[in-house]
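Quick heads-up: it's one chain on its own, the form predicted on its own, in structure tokens.
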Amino acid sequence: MDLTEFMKFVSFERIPFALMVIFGTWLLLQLSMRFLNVLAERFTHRRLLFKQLGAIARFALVLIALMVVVGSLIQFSDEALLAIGGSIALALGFAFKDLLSSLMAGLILLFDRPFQAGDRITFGGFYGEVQEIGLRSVRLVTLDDNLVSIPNNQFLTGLVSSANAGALDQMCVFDFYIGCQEDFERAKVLVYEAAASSRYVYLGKPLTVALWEGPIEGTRDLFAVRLTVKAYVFDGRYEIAFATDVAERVKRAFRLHGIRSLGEVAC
């Protein structure tokens, strides 16, 4: 069927009609999406359940409006589609393949939920925070404030991993170094109060200390006392803030006991 022939069964009286969809549905897409940015910071514990709904809402509305739009513009006869209906599906198989594997894609992640809107991934390379989960990509924004656009079909077979897999707490872990032959049990209380003092961190689960020994990693003579700490802060969006703070507590308090940094020690 060539164009001539499809353009008879397009109702041409119904375009205006198409297009107070296509607007009424980029209005709506608009305020649902600035409503619910609103509620998430305004309710910071459902801040993520209120991603998860905007991302849910995005395809509804499209999918709906698409089927709309195609249904009041575009009308076939029982023998027209029987006809045209095999050519149709094909030439729009190997014209939107892509853009459909991407939307199919979406729909699985939305679904199958190895992570959500809000999540902090790692993927490709890339850390950072979920922004969007669209009809054709995921838009990640990494910590330096970068917005990162990934094909959802690339997420069907490539290895993603989730900081904090849908909850709004996130584990955070922070080394600190400090010389063989310092006060290592000093040490060690030092950061765990350095850690469970800060004004970020979320007590609800367990915060440990893990102590160990040996050469820095990447070499083979610079030896020293590793303490690892594994806490939880109490909103992902502040996992910088609580680096930073636990950073300065630690710092500070190995000054003010004279317990010398790996730094320190090699100067």
Contents of the next structure:
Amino acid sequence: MDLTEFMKFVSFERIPFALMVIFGTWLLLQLSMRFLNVLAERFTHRRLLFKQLGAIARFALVLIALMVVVGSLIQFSDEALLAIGGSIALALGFAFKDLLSSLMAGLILLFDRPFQAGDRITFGGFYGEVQEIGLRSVRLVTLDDNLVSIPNNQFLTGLVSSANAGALDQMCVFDFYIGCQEDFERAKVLVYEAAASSRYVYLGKPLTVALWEGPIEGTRDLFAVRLTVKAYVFDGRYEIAFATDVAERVKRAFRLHGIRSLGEVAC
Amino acid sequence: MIVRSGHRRWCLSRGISLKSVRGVVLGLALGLCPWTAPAQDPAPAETSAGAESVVPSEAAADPLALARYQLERLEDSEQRRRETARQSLQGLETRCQIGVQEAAEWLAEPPGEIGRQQGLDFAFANLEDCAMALHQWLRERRLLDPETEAPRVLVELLRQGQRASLATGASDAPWQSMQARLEVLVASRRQALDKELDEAVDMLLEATRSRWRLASKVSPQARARSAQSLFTELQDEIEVVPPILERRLERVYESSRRWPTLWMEVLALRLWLWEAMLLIVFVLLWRRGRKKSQDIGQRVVHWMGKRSHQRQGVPAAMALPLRSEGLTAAAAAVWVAALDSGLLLLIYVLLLHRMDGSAPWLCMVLLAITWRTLPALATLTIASPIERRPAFMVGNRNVRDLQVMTSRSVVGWALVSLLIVTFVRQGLVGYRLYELALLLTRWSFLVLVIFLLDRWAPVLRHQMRRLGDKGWSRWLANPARGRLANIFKAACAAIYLCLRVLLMGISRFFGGSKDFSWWTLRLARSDLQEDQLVREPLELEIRQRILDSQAVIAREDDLTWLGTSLEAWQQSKERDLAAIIGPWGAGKSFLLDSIEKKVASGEMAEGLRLRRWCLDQRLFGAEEALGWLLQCLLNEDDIEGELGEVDLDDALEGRQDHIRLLLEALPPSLFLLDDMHYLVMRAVGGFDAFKAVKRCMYESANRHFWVLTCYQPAWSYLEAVAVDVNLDLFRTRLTLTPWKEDELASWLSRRTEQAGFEIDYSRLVRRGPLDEESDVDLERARQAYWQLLTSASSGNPEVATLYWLDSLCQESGDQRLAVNLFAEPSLALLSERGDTALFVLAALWMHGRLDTPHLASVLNISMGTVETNCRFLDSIDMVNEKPGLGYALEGRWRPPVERLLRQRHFVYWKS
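Which structure goes with the form predicted together with its partner chain, now that we have seen the form predicted on its own?
Every component of the complex follows; first up is the chain already shown.
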């Protein structure tokens, strides 16, 4: 089937309608995304839900618009469909293989939900917040405010680690090192209180401090007492601020009570 | 419709137009005979014969030849028609006979015979096809007019020719002979049609009888296939009609042989008449039953009141006589409506015999139920117990009446439309009337909407006016010149208000409110009269008089429980600590006052000395806390024995020892420690003060009974993270719950009255210029106001007092204080400040009062940032500062700020 024959199946009189559909879909997308973003900002504890709704709405609107536009513009007869079903379909399939696989992977991501919009995930060496699950790729904003686009189909075979899995709060882990001769009991209490008194901590989930003594990772000769705090931040967006706040409080408390950190001991 | 030739001659002899006669007869038939069906697919070959065909040129010039030509063509076409009909009838007869014979043969086979079932199914299907073909054939034949257009044209030709020949003096014999031939042709056509119809009816009857006999023998699949047939008449013929009517139907067939396909219409008519008769019986029974249901309703209400008396020992509605009367009357109306509806349903069930006839019944039942129940429900919302009251019915009578009228109209329209559509059946009244009925129901809805918009227009304009002063909302709020323009504006306003309410609902749903109490409160607030005029705030002297008046809400249960715990401790002397926990302004200190009074009167803590200490500043660290405790102990004057010198600047262990000795030296006492949350701070080392004091308390808990009060957010914080504080030592815990609406209303009203003022709620009632004063409206407004106040203050008595004082204004110097709606604080300004302001508020919410150095320490942010935010919050009166003590949340801001912080997850409060 050549181009002139193919053009017979194109309904040119439906082009204005198709354009209207495209414009309407774009407008609807903009409005709905804006509305959902406003709701997400207003109700932070439902932020992830609104982001997820936004991803689903985007998918659905684009797919429906695509189907309506293609269906109205191109109307194949049975014979033409049979003809196309041959070599052209094969060629198109190969050409759009990756795109289609990304599209299908996007749908699977939406329904299987290994993560969702708003989650903080680690994938392929990148850690950040999932900003959007698009038709072709997932957009990740790293802590350095870099936008990373990862094709959807890569998530089907790769390992994804989600820090909050759909919840607003997420666990943060901080390590503090003190010298082996320091008062570890007091240090443990101080670290605990520093984390508990932070304005970012989520008190609805447990806060623990673990203690470990041994060589520091990557070294064989440097021994220290490691205090590991596992606490939840009430909103994943404040993860870094939480870490900073706890670190400041701990350092201040250590200084006040004469507990030397590993760096001070080594010096 | 078949017109007899005799009638035609009669009309012609009198010069009456046949068309006009037909028109009159048709009109009468449509009006009187409900089974006239419109013409459907007339056989085209039969009705348009000859008149439009090509006329030979020699005949066209001569009228006589033309007439002869037309007559011959008519005769030919009739002959052809008869032949065609004969052939088709023969074919149908053969099919029918084969089908009947097959059915008889298979029925004669024994039941277990192989292939019998398939044979029966096959014969059944064949007979169904045969009956379907016969029905179709009969339909087409029934519509044949034995006197078609062609004969009429020919008659006109013959008449003109006869006149012309008579006028010219020629003989009219040819014309008369042709006229006679035409009459013979029409008569023979009629007879032939009748005969054909008779034959077809006979065949149909026989096929139908055979299908009846097979109906119970065929397989379910065959019956299902038959049921799916588009020709539903066939299915009805063998299923709907019970065998007892078989003979009757045969007679119907026999008597209406010329209209055999009208059998279904006859059946429908029979059903219609049956339902109409039942409807009459139904209405009569209902009318008789209504009076009974009213009596029963009154008796039930009386019985309920009596049971309530027996159970509670007090009158069921004790607060206000008005409310009790209103409740009884309103409840009685609902009971009457409920019993009435039950009676309707009972009659309906008893008379019901099949589902598809139930549609008009169901409509009548629902209509009656709605008509009776809606006003009763509306009345019930006027006066009802506090805990079950829907506040949204507050408002003036006009709005309430509009609401009832709207709901009645819409429901009534829906049900009446359904009734009309069900009764006006196409088969009975004809296609055109049926379409007309449908059209009328649709258009009537539009008329109803326009009517309702016209009635609601003033109320909608008022709502738009209250929403703001933006351009287009002002346009909607202003009345237009024409009525139609007002209706259009009302429609726009209604759409806008609905969208606004929907968005509010969505935002409240995601805001965490899972119930719909916010909805009723929002409506109550919008319905209460909001006096936006500038009014003078209450004078300070009057405010102080009300604040100073001491109306007591007895918290007897709490005091009793504390007393019981104290007595148990006095007997067992097991170490126990008591804590009274509650939010700011909940009445913790007031409870301690009550304990003090009870101890002074000897009702509590017999044998114990009362000591009350209050912490009025924040203490940080164990040393400071123990220093304070030591100082308090040293101030007591009944220390037994000699203790030696006590150094207040001693180290921590020294202070602990001193405190221990002092506590041992004191006689057994009841210690009341107020505001112990000042010992807690959300910082590293912030629990030490509390821990130190708690240890001292617990060590002496076998000698002294300790009761402390603590701010609830601070206590919750301790419970969440202070794992080494061990709050389990406080086995006696009293958490002060929010006050209920009637408690707040009673307490604040009494305080105001004790201060010498009379309370006037009339300003809350929105009343139109022609509305009369109504006690019920006033009572509704009063209840809605207290509901709003309780919700806005979250049941906090201190906050409620502030809102209450904001609501009052004095009129013309007399002792009457008018109540207006208080202004709810708006948090819109906070959204511009970012999260730091919210963190500051969260810290103040948790700690009560904090100065800027402590705030900076708690939040771990710079002093400059803290001061900037505190100054901003102070500028909008959200916080207040006490010199030397720091900032605290302003009372009236506490509930909304708390809601916002919890919504945004800035605070966590384990409920």
